[in-house]
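So this first bit is one chain, no partners, the form predicted on its own, shown in structure tokens.
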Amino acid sequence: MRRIFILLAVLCAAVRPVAAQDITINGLADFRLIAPPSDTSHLEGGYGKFRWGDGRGSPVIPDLAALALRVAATVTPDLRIVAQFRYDPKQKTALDMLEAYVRYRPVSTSNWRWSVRGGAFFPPVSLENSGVGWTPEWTLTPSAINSWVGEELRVIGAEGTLEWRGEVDRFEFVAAAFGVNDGAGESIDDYGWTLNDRAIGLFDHIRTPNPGGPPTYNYQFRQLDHAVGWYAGVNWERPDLGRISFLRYDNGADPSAHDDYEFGWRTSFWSLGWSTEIGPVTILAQGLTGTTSIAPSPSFVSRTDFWSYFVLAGIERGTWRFAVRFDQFATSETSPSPPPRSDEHGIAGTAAATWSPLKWLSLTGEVAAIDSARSQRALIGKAPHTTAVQAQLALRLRF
């Protein structure tokens, strides 16, 4: 953590001389009524799939989602600062930081364009989320690759780009060396796959299951051991075809270090990612596979295996935007720890509707059901499958 603050030291001293250059300035208020699942939210301390519920069956509730703040200094035509800020009352720290970085990237008239950018940023993982605060375009709330990305990942290090643009294709090769996430992989194991569009800040925590007991939390943004984590990744770009994208990931930690509060967990993953447009429709889909271990002791070692997939289609028209999309998802734990195990097995659907009267005022209708299979659900009296719906009707406001 003190390599955060370093960090973000470093960054704040770097804005102080851009005032007066080309600063933009770009927020959202996002504010929710929600007709909640039945089950606790993972967020609460149960195994929930969604942001909300309590567990009380709650009737219709409003709720403040997100306020958001998005800053980009341009200190130079090559040189570039991005941060984003949210405030949300039920974070550990009620103003966070999702992500702060200094990019550079020089004027080129070749084909080849390079660029690097240092700090904490969001791994180039998701197809959904480029809106302020790192929320999805098409829908309230992103996939579960993209809702476990916000929760787990984080990069803190550096990352360079290398672009090809030819006459019909372009090429964009990626590579990054980060450290500080070696907590990436344990809330996987813990609750597994989710929806929820509420990505952890650098300074947050999650909370572990622990359904009627004290809260207890996982820190993803840790270092334990010396450990460089790495991504490479390749784009490949064309009209007709549209951008496939190729991920490796790896955070390097060692499964078996550890702190007063956190193990080390060894996650790495394959992501493939294909977006197009299909006329007037739009096509977002994704494959994410990999494995998380920790192994506190050399008699003691825990594999969680998992995946995740999904297919949005969506489509515009005048001010009104649909979407719909499916997610399908696994896990599989081999400990051991005795049973039950962190397994499961479940597939989702999700519908939006949104009205964009004006340029800053947005309604979005938001309909998302899980159908899964847990069999850690056992140990707080409930039967693996379950079924759980969540509706909700967001007013957003941007500038």
Contents of the next structure:
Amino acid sequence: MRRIFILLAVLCAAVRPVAAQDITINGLADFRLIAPPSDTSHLEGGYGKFRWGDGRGSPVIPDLAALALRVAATVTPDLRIVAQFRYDPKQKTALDMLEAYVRYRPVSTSNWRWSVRGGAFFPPVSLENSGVGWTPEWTLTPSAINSWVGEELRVIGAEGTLEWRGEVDRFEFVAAAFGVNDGAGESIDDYGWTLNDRAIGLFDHIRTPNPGGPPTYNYQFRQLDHAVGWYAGVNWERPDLGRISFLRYDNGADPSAHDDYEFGWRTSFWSLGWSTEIGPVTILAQGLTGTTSIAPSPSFVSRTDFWSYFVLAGIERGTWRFAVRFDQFATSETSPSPPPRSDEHGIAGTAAATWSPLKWLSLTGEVAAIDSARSQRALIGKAPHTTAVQAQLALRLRF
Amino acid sequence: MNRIPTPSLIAYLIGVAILSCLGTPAAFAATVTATITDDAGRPLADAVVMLAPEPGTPMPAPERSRIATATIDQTDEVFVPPVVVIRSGGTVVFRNSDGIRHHVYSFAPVRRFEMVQAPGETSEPVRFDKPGAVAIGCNIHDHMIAHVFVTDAPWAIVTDAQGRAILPELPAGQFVATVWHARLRPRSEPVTRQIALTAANASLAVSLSVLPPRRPRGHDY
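Let's see the other form, the form predicted in complex with its partner chain, since the form predicted on its own is already up.
Starting with the chain above, the whole complex follows.
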């Protein structure tokens, strides 16, 4: 965490000269009415797979889902600083930072262009989350893949991108080195895949399932060793095919490392995504498969394999936007721990309709259902298999 | 008292009468109304419609081209209009009506350039000598895209929101009409049609096979 403060200090120092420069601020206020499922949400220490759910079966609850700001300052035409903040009383700190980084990208009039960015930012995995506060574009709730990315992953380091821009094809080669994310992977081991639109803030922590006990937490943003994480990928884009993204990620954590708060969760995955337009329909499809492991002692090695994919179809008609998405996911644990283990499998369906009568105002209704089975539900006296439904109505104000 | 016409005046009037009977190209002024649609018959805005005389057809070019210059504004982080057409050797002026800077650039082989524009700034004319499509971007805001189409055709225009374009004051003759759109499928050539102008009004209907509108992917980081 100390490194994050150092990073923020560097960013603040860099921000100081921009007082007279271009600063663009975008905001989002997201008010919701939620009909939650009966299970206690994983964010409240349960095994519920949605963001909401208090275990008491509340019929409909109002909530402030997001109050977020995105600030972009153009220091010079080549140098940009971007930061995203979110206010949420349920966070460890009510005001938290989702990302903050500096990008340097000199203009190029050749087919090649390069850029670097440094700071804290989301890895380039999501095809969905392009809105202020890292919110998804088509639905209220992102896919299982990008719910996990938001909950556990953040790049605290540096990334370089080299683009080749042809007459038709366009390639981007991206690579990064980072640290301070050695806790990434614990949540997917603890409670598996979820559908949750609240990405974790840089100063936040996540509840772990501990039914009946005091709250316990995962600390994603810790550095427990001297190892460096990395990712590398390539994006290929052409107008008639869309965009294909391929990424290999490895947080490089030493699985034998630990401190008083966290183990080193060695997490790596492959991600393949495709986004395109077929007629008036936008298609997003992504698959991700990986593994996370800890080895606090030579005799105790726990490994959890995980995979998921989703397909989303969206269409715009005037002031209306409709989207449907199908997710499938699974985890499988190999561990000397006694059962029940972190094994699960499930499917999810999401449908959303958005009406945007004004540029700054939208109303979205969304229904999502998850049908899944997780062995560890036995720890709370419930059958592994469950079907949960979460319905939401969102009033969103943007500026 | 009436004046008797002099012999020179009589000769002049006879000459005018003969020329009127013969009819010159300059005296004929036709208007072509072009309607451009996509595969599904929907109007296609921002298509470039060009008319050129068929090869080997002598024809006077317009004395003063209507497409020698164009202006592209930047407002609310959008290039307006998104497509302009100019003659080879023509110029485009870029204006920044936003309260923030933009970094206008092109890496198209036809014309490579870049310039930073402060809020409220209007650029010097940027000259485009070679024909072809030039994609224009902003190096700060990736979602900003415009196209300058540079043509050797004497007559050209961009379709409006109804997919319509009107080309007035055309001489009679055989023409080749060419239609280009930024969303034509990769490596496909602009669509051409032959058109004969013999009457005062002519229409041109062309259906283009274009890709769906491109949605911006991700935010500008």
